[in-house]
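The data below hold one chain only, encoded as structure tokens and taken in the form predicted on its own.
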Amino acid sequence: MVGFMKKDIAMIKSNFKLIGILLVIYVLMGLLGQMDISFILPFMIVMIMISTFSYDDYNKWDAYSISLPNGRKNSVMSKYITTILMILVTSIITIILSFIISYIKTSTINYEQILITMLGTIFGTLLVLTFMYPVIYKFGLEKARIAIFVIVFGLVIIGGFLFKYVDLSNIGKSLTFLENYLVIILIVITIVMVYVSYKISNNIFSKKEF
């Protein structure tokens, strides 16, 4: 499986230079108070990892990978593990940069706010992963873009309906007791989401014909 992970990292290596240049620009904008950089790098790496599916299709990688021992399982698992590791690495980099920016701008570091913001960012990026990867494995990257658009559009409509016709204030008040357990709850939910997403993707890929 390590070989599968190295393959994905090798494919996105060419993007590291561009990421570095954009990161410098975003940090400068953050120092000027024009941008919050907390979400940029992790979301960017997820989009880059999603692009590896396109490279796999172009190079007929999947047809080759299934001929290897445990090829189907390792192919899916390595994609998830590599993406999660890249999200964690870029999140750590972002946390360090946020500390530096905060100290330069205010001479203090708001550790709690930065860490909570990054926790939300990690949760958001992994949420994107859990939705998109099974859809990509099912329909392919090109068709998945349409499917994702339909899903997002549907969620927006549902969200608009809830905010317009449902009184969410009472629900919010009843959930205030969960605030002290927010971090644990998010971690548990994230682990469950990623696991379920992986199992779905693995099940789809195991039945695919190439």
Given for the second form:
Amino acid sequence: MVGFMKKDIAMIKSNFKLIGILLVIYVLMGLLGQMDISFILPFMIVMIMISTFSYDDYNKWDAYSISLPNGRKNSVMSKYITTILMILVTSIITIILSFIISYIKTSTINYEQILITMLGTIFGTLLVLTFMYPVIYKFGLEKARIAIFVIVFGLVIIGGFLFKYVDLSNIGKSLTFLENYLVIILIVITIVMVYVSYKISNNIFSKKEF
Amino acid sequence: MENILEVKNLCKKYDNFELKNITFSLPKGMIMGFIGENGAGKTTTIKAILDIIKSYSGEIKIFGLDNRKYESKIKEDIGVVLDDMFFPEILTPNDIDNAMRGIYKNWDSKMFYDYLKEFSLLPNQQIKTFSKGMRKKLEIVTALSHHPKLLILDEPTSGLDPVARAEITQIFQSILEKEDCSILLSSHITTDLEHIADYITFISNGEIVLSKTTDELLDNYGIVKCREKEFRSIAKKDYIKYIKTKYEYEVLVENKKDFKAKYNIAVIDKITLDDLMVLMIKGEE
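Having gone through the form predicted on its own, I am curious about the other one (the form predicted together with its partner chain); can you provide its structure?
Now the complete complex, all chains and molecules, led by this one.
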């Protein structure tokens, strides 16, 4: 497994410069402007991880990886763990920088605000992973792009329809009791959803023929 | 003799192609040349052995163990070069070494770097900057550097110039001298195999046509070249296939000596694997 992860990390190495530039932009925007773009780094790293699928595909790594010990299993697990690891690392970096920026600007650190924002970001990035990876394993990256477009488009339409024609205010009120447990609920949902996504991808890949 | 690889009754059906009852075995310490025309089923057979395709019937044993049940244990001791399948080309040999250390228990970094040096492959250069020959060499070096007991090589010399091919053939020979290793080597460049293969297994249109030692094949089989009148005098059971060329008949016989004793036809040539393939595939019965 470790070997497969090292391969995936080596593949995104060349993007570290871009990450560095984004970090600088983030710090500058944080210090100068009002806009909060703390989501950018974790989302960027997910996009970069997704791009590794196209390199894998180009050189038929997936087929080759099966010839290696435990290749079918490790190949998929490595993609998930590497991505999650990278999301966590970039999130932690962002959190630390946000603390520093917050301190420089206001002489205090707005812990709660920053941590809630980052938790939302982590949830969002893992949501992308949860939906994208099984689709990529099933259809390949090219077709997955279209599939994701359709899914997002569908969600937007359904969402818009709900907001326009359904009165959601009551539901909102009845959900307030959840707020106290929001963090725990979010974490549990995230873990379950990523686990299910991994199981699906693993199942798809374990049957795949090349 | 102990068999390193045994394939029994392997069948796999596609819409437009079928592997039919593929059966052969590779004894320990030997090189088997796996030959056949393009699309004959060489790569499909190799993919089945490696579990890259799954839905097939039949039995495959490697090191005496079932290839699916003991997959990870078996694969620790197999080195592979597959046609057009490898690490992503944005990686460097350094990255490969780093990854492989976490993949194979027996990965030998020193051996890997020694080979890289021997073949003038730069460790910190991306694979995409390598020429086709260099890339193949890197694939072979990668396959060798964990002391495999079985090498499975699918077309390792295709698309290479004669110099690179000779170099690569030499690597295989030296590996066999140094290591306790057996090789299954598929190729349609049969001249490479005549020099190094102990066994030849010939697959055509999804079926095994023959599987014999190279010596048996090259010493016994022959091509009789004769006129039509002479050809008519040959009994059907005494030849395998024939081709009619512009001036003469070329007739494939299984045993040159027996044929000579029976018929008074002067020209019986030694056979090459290329001749054998052409006659077997294109010839008439």
